[in-house]
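What follows is a single chain, given as structure tokens, in the form predicted on its own.
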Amino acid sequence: MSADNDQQAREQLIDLAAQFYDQFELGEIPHMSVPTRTKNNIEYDEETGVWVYGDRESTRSANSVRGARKLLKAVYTIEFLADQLEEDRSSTLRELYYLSESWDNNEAQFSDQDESNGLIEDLEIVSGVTREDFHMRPEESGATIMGPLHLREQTRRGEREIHCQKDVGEGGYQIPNNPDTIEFLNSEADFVLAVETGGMRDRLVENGFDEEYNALIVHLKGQPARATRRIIKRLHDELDLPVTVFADGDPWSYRIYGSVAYGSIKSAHLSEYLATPAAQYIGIQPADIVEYDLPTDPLSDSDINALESELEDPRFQTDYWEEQIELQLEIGKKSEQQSLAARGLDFVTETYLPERLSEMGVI
């Protein structure tokens, strides 16, 4: 990030603080407002194709003990964010949880990871700057991309090029916490394949099947870093690549699925940076279960519970995922990618995958 939008994102923290002196001064309570962060007040924006929160809002409000410590806590946050600006350093959200300990008000400090992380995205929505650009990183994810893609980073060492297929080894090219800093410069790939386990990803990778598809496999690592769905929506919008999505057949995968094509519920403030709605699920399906009669484990209560609010959750209410969330329901099953493997060790590579990519018409 340049100097210019550093400065920038600090001015904009700064005059986020200036509105509570503000309020003051005009003998009002403190407070803040920010969206309500629930799948009730998400609705679908028809011009850029993403979900967006609605008009609900929650306020933060120094009228209460525990209103004017959300605020007090913000106040610390912001005057922290913004001198590590000034000073052109970075932290993590786990050391900004630790870092609270050591300021001078007690009663600023977080109880807990959950809370500040929280913060940070009310900090985001009505600032109108992203954690990356406060410097914020999360721990690393351990994403990753193998595939014919070339591309230039940027390094503390200056720029690097590097061949996703040529330059890296099996484990692939490491997705960095800011991808807006990657260029891509040259890519034969057809087609992006995000895979939800390690398992499946190392699978596809000794099979080659990278190479004998053009296929940019991503290892989304379980539920998808925020870099790593910024990354995919870059290979879709600016190379021109459909996208498709292989997890295991559960509630919760399908959740890791939504979060690449319609964006989290709690970042929906980011979902038109994030968000990839034309990417497509390829599996595994519970109609995938029943036709290739799949070793599968019952669903708990739980998974029953998590299906049935996907019904309910307006970004799975199309014909295709009402149809196969009440089919799993009605057998009452689940499946994990690598339960593949009891039709052979190559049958993801050389029937499953190829068929469904034929069907989806993406090869």
The other form holds:
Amino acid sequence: MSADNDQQAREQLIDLAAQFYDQFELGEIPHMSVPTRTKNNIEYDEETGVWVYGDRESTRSANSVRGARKLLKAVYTIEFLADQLEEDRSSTLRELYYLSESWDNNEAQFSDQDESNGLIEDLEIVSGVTREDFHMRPEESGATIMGPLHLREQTRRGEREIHCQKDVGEGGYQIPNNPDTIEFLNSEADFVLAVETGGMRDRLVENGFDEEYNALIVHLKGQPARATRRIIKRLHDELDLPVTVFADGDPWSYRIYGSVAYGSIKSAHLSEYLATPAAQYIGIQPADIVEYDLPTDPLSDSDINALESELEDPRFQTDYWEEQIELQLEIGKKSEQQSLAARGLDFVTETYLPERLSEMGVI
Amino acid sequence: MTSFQSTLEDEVGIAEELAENQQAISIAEFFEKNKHMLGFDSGARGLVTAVKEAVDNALDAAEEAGIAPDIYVEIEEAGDYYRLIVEDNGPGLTKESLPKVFGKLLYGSRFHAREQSRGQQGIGISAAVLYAQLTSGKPAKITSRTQGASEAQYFELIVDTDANEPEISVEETSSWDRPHGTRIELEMEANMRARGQLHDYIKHTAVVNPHARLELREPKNHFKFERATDQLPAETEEIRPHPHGVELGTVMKMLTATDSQTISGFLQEEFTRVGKKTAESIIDEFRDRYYGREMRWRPPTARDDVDIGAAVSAATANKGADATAAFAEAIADAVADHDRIAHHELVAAVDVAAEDVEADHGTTFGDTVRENAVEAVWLNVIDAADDAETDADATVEHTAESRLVADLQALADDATSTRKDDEVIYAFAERLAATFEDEHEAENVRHRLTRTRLREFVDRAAALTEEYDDVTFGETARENVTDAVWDVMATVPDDPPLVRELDNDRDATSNLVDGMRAADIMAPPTRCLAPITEELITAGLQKEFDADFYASATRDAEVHSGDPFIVEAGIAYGGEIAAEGSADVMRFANRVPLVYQRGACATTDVVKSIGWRNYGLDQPGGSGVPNGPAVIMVHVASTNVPFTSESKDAVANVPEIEDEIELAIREAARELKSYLNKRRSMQQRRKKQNVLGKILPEMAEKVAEVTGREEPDIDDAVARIMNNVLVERSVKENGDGQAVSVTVENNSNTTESLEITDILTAEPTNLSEDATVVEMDGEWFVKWDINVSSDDEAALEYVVANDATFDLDIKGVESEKLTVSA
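Switching from the form predicted on its own: structure of the form predicted in complex with its partner chain?
The next block holds the full complex; its first chain is the one shown before.
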């Protein structure tokens, strides 16, 4: 992260404040427009193969009390971020939320963290600067990599060279908040295996799956953080590794896959930077539930709603997903990754994954 | 008015009883028995009622004389008793009428009049006098001075309870400071426990009588209610009774007393809204009930193989062939011209034919000939010609071709539901036709029936049909058939009986009353009513309630059982009115406040039934009297307000009146709603302004800080955000003076009218054309009235000396909507 880069980010933020200033001076109602962040306003970008925001915009305007508060908070946040960049410090999204308590103006304080997170997203979009470049990081990334990869990380305490199998413990290599500080040195990996749950990730490591199949096991920890998605994209782009996603067999897991492969709705402005359109979904597929006769739970109402809304989600409008989702709605059941243990602890590494991966042409 | 009018009132149950029995029981005894009905059931209430009766009387007396009432009420403790004094500035009373007014029950100027007035029966004040006399044993002390009289008369008066006659015990002249008026002093057993109601009564009276000045002095209190207007209520006129509102007994008495000979004359003379035409339509209704209608049958047609002409010829003897033929032909043609023909129509047709032929042939067709012809033709029309020739006792065999059956079948078929099959209808028609045959045999050749009798026929035929054909022939079908037949029947032309013939004929009179009710008659005139009017309701409310908002509504006149009435409503809201608890409901009838029996009153019922939440008032549970700082008043004015009892405390639940009360309240409530909505939106605007007024400057300050610039000017942006009207002054140095421009920018969505006054310390020049300037005490008032449409601008410009100062004053726009930077 260069000082130049910081300077540019800072200027872009101040330009935003200047925009409000000019609006005041012209007697206009201060406002800013951001793309509407809903699934109805994302569209497929043919060129990059990812989903980006469409043309619809929401306006944050001082016309209403709510809008005015929002803009006031935006200006306070801009000031805070500009100062932070100048001092070359960083903070977490949660810290920003708490920090607002210290601002001299009650009206500018955030009422919850969703609000401050949303505002940072707004500023990212309007200024065209990513929040990493604002020196804002999520409170924890925590996601890990385990596998045959040798890399160099630029830390605050100097450069470190790490091998993600040999230099790390059982827990694997911890992905930093800004993975762009990493440089890949060498890799013997054949593919990336992104795993949703910690239990399954540990099972794979215990069974030595990474060693046996030269897999980079990336733990997604549920809905993957930006850093996790970014590093997956870089592994794919820079090391030319196929990416696979192994998650539970329920609608929420399909969304996890969706955000790895197509970009998430909340950060579609960064899709190009975060999404890996070539990522493939291993399972659990609804078809697997039938084929392997896995232990299941019935779909709850919210599951059914989520599945139905996925059918309308432009990201899932492919033959494969329509077929799978309709099948799931038909059988009315879902299964977890770990339900494979019903066939024995080694079933997943000895049978299921090899079968699925060869079906998919990864191994 | 003629004297029988004394019994016209619907409210006179007691009065009649009283008048009839005055020989039998003493008035005191009567009073003792009925005092609760007259409002004297307790000492507390008795005092309120006495005040009420005396004040009502006083107001009426002054108003009748065209004097703005000035009434003084005093209540003082007098040993074991209370002394009540009521003074008015009315015309005073003559020596002759005075004792009767105060001392004789049922004496009063209002009693005989069908017009709106406060008192009606003449019971009130005399009852108060009697109550005082019975409880304290003291006489009523009355002072009266007629206009122009040099001295006042003083009387002491007691009521002879055996004879219901006033007796004057003391009579002397005295001096009195009022130039005219009446003063009554009563001592009675009483207490002040009903102080609340007493105050309500006086205060409410002040509200609905903004033209009156009232004063109330109590042992510990003193209230004055000043006039809000000099405008007296419109004078009312008496009206005659309306035909829809009178009852049988009344009509019988009116018939006995009238000078008219004919019913038509009687109706036109004695009732309002009855002219010649209306009288005729009432008489037609009367005929239908009294004589019945005649059935009109379809005359035989060519296909029926009935030769009317031949029948006439056969019945006409010795009139010469030509004349007979002409006669027969004329009748046959006349009958054929009728779509349906009734007996009396046939008689008329025969008469016309006879006279025409007489004129042409010089042959006289006398009554007998005409009667024979009528009979011959009529028997053919009702298909009974054969019967007459053969044995009348023989069972009549109806063939399928019977025209009466076919006729009735067609009527019944149209009148009943399509589900009834033709066979059933045919069988029914056959039976119904048979009943007409029976009538014929029973000498009712003309088939003349009242509707009741017709219904009996239909019932009989229907019952038989149900029995033999095993179908249902329900109430609706019977009624429909009866209607269908009744509609084709014709009102008979018989002359109605004369008035003297109707006299004491209860049934015939009852037919007349029914006819009067059935006839379509214009609503009674409303000049007999004197509504308070919307303007004065508002004035009255403003006078007595310091509120933020007033609304009022006066409805058009309506009629309930023949009496016209007008309902008015008023609402006062906010201000000093207590916000806790439920709203006050003030009820009035003919300008008299109703303070007792709130729960029994139609007014209260209607107020409770309205969904006040729709109008922006709090109403727990969505029904009942609403909560909040509101006063709701309802005034029912009528020549005859229907009360639930003689004490006149509650308006009876008459649907027509309830509907109007509801409409009047809703009308006023709609205004309240729009006021409350506007207030709410102004509150929101103010709130928004307060919040934004804080946030936006802070935002501007921060933006300036971040960008490192001067703080921006945010007035324009604020005005725009608030949809405000922005008034801005800009001043430019202009040589030895300064050019001033006051710009109005309208950011709201409506056109705004502003009155702008700019006060200068020096004389302006080069003033904009549409502005004017007035100099006062060394200051120049620049006045500028301007309309600025939405999103538009206007500017006031002038030049003034450099050292001049300005002071801008803006009217016409709510302060919430105005941003001034000048």
